[in-house]
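The chain below stands alone, shown as structure tokens; this is the form predicted alone.
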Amino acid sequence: MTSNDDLGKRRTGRVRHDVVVVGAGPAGSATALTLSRAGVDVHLVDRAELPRWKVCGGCLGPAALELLGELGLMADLIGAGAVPIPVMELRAGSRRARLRLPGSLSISRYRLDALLAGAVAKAGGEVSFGVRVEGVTPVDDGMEVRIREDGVVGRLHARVVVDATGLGGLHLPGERSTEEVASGSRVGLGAVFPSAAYHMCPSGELQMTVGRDGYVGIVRTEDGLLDVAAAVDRDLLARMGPGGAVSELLASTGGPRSGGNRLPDGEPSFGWRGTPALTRRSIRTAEGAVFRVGDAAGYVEPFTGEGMGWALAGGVALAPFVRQAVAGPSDRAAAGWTQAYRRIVERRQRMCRLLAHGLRRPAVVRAVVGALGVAPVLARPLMDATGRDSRVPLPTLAAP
């Protein structure tokens, strides 16, 4: 696995770059990789150290895999041990449906993020972990980025800054608010458990449990660990805490297969973490020479891995607008990115927004799952509408 010794400590010491990308998740790394391969001088920074774990379902759907294939990273992904997921078991109440998930893989975020950052470094980009960005300020010829690394305050200078910091984003001087949060938005929860703690989730199967107050996904990643991710109502979280909230959802629906209505035994390998409210949109996807992408630009509650597809699509799509801003005035590039983001990313999110509303209607969900249990083929239109109509060649995803 790529580590800080491989990436983050190989600093050139230069402080001036064409572009500084803040945030080394899928969106930031996809942007940095595409720009680096085009010959742009890029510095990718992230406040965390490697290996790092984030709240994430650990699933890559066909749209994400198609983009990773276009970036030339599919062989690296398979080599990293990504696990094919041909089946999803969906539960609501006493109803159960087993659905095909063609062209899907599971991989831990700490492995995926390291793989993507490594690709940026190989393409000639500078990559630094353990660097916290404390502020971004416009200056005469670009942007000044104030950083803190190992307790030392420093500055980077860039013609353009890409904000890929995730939910909440960077705040620019004079901005009162950068985004609008949807009323009633759920929050994300996640933990990772040892492989021996839970025998009810076989490798190659995604288990989704939908309850009145949220939903939970459980999947095994490349190292056999169990990734547990959930979207829950804030009231439930306040009453029961993260582990209690997820246990309540599992119990209310009978839990994953074989009647398991509890969380895995023992302490998690990576303890419970949460996210801010999930469904939100940035008021401005670009502001001067700062361009937002990934969760920093907007997010909708995903269901089976759509989020990383949106992030990768946004990162690749943003790169030409950043190149335009580096070469000249940024206003036209900013306007172009705003339009492109709506066309490319928000369009993909639209169906998941509708799905998130539907999941809040327990009777409807139970009826739909019951129908899918009898006729799984009925799920095909929904799979296609949420981005599962990819052209990724299935033989590369065959189970070992």
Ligand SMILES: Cc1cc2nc3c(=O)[nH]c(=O)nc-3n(C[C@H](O)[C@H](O)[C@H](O)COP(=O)(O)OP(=O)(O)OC[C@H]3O[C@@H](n4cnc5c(N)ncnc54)[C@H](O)[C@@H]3O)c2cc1C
Contents of the next structure:
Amino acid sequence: MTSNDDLGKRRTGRVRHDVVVVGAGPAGSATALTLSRAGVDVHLVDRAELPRWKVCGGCLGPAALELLGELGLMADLIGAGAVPIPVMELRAGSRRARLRLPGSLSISRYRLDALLAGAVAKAGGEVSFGVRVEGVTPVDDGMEVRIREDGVVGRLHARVVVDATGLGGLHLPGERSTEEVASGSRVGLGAVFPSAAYHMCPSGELQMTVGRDGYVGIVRTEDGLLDVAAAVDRDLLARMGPGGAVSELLASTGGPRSGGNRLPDGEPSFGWRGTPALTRRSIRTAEGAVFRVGDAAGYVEPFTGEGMGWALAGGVALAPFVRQAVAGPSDRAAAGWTQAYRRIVERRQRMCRLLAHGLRRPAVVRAVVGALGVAPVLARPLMDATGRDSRVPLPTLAAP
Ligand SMILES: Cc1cc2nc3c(=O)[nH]c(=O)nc-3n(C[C@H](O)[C@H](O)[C@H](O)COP(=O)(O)OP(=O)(O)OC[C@H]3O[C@@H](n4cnc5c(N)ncnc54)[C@H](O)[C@@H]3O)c2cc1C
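Given the form predicted alone above, produce the structure of the same protein in the form predicted together with the named molecule.
Next comes the full complex, and the chain you just saw is listed first.
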């Protein structure tokens, strides 16, 4: 997607765009796609090379799917082989509950993110992988974006920068810390295992195991591989390492070690990776001509699997504010986005924060899973509250 001429221009700082979006995850791609389709000049950059994998359960819930449908990407998603997940098996101690999952699909992150970036390119946006943003500095007519590509430093110029870099976010000038991290926040862990090594998680089933020190989700993605994603206490990780910590959680369900309560044998196809602390909020959602979105703006623990839905919803909702900032002074657009973000995303995250607290009480979790095992219908209000209500109407942006 990048020519030698483009590379040369970037190295000498001659490239100017209305908008540089940093991070080609669901949030950055949703913003870049919405803007590109409205005719805005966008450059989407990501430090990773494709295929890029990240720690994620890979489950798209109803809200995420509805947005992807409205963006016209459902056919691509199905074409990429996304797997329907009608069932979640929830385990805590010796208790089990089989629950119906309303409209969910699983897909590997390397395929989903490539699909989203492809849609941006098709809509006329410029897309570059292997470009790491090292810093942004305000200049007279916008922002200078310092990049490193193939080990060589370069510069882009943008009227507006979107920080969609995921957990952690970009450091802005004068900012000592980008985020407030919740005390005791868990960290994420993930790996992908070859399917041949593990016959215990059938296609179409999400297996969630909740233990005292965290929880693990296992699902089979479109390529038949097993995606293992967990949120664990830092103490457990320090004591046992990633594989040991996840094995410990799976083993806490007891029973013979053949019913999904152990990790697959053999080496992972994508080895263990971790994340920084999960529950956090960006101190500033927008600063000058830089707008934050997705995990870079704030995140709570992933039990309900809504992170990509929030990222897509935020990405789509941000586009009109970016457009406003491209057209004139960014202050009003920044204030507008800060308010809109609270309304659209933080409100939805509140319920998941409550749930994350509840998950730290093992006796309560076992009692709830026991009750759901007897009456699965009780799960419905919870699923509605955490996932169903996340729809964001697509903004209408007139072509410039
Ligand atoms: C254990 C776990 C399980 C999860 N399970 C699910 C699930 O099942 N369903 C769900 O919906 N969500 C899930 N999530 C949450 C989901 O993964 C995130 O919420 C989602 O990926 C956020 O999207 P994003 O676009 O904000 O950031 P990301 O997807 O993290 O994308 C950020 C991008 O920015 C790039 N980047 C970072 N820094 C730079 C830089 N300096 N320069 C250039 N590029 C940069 C990165 O390479 C990356 O591609 C889970 C999370 C965890 C930790």
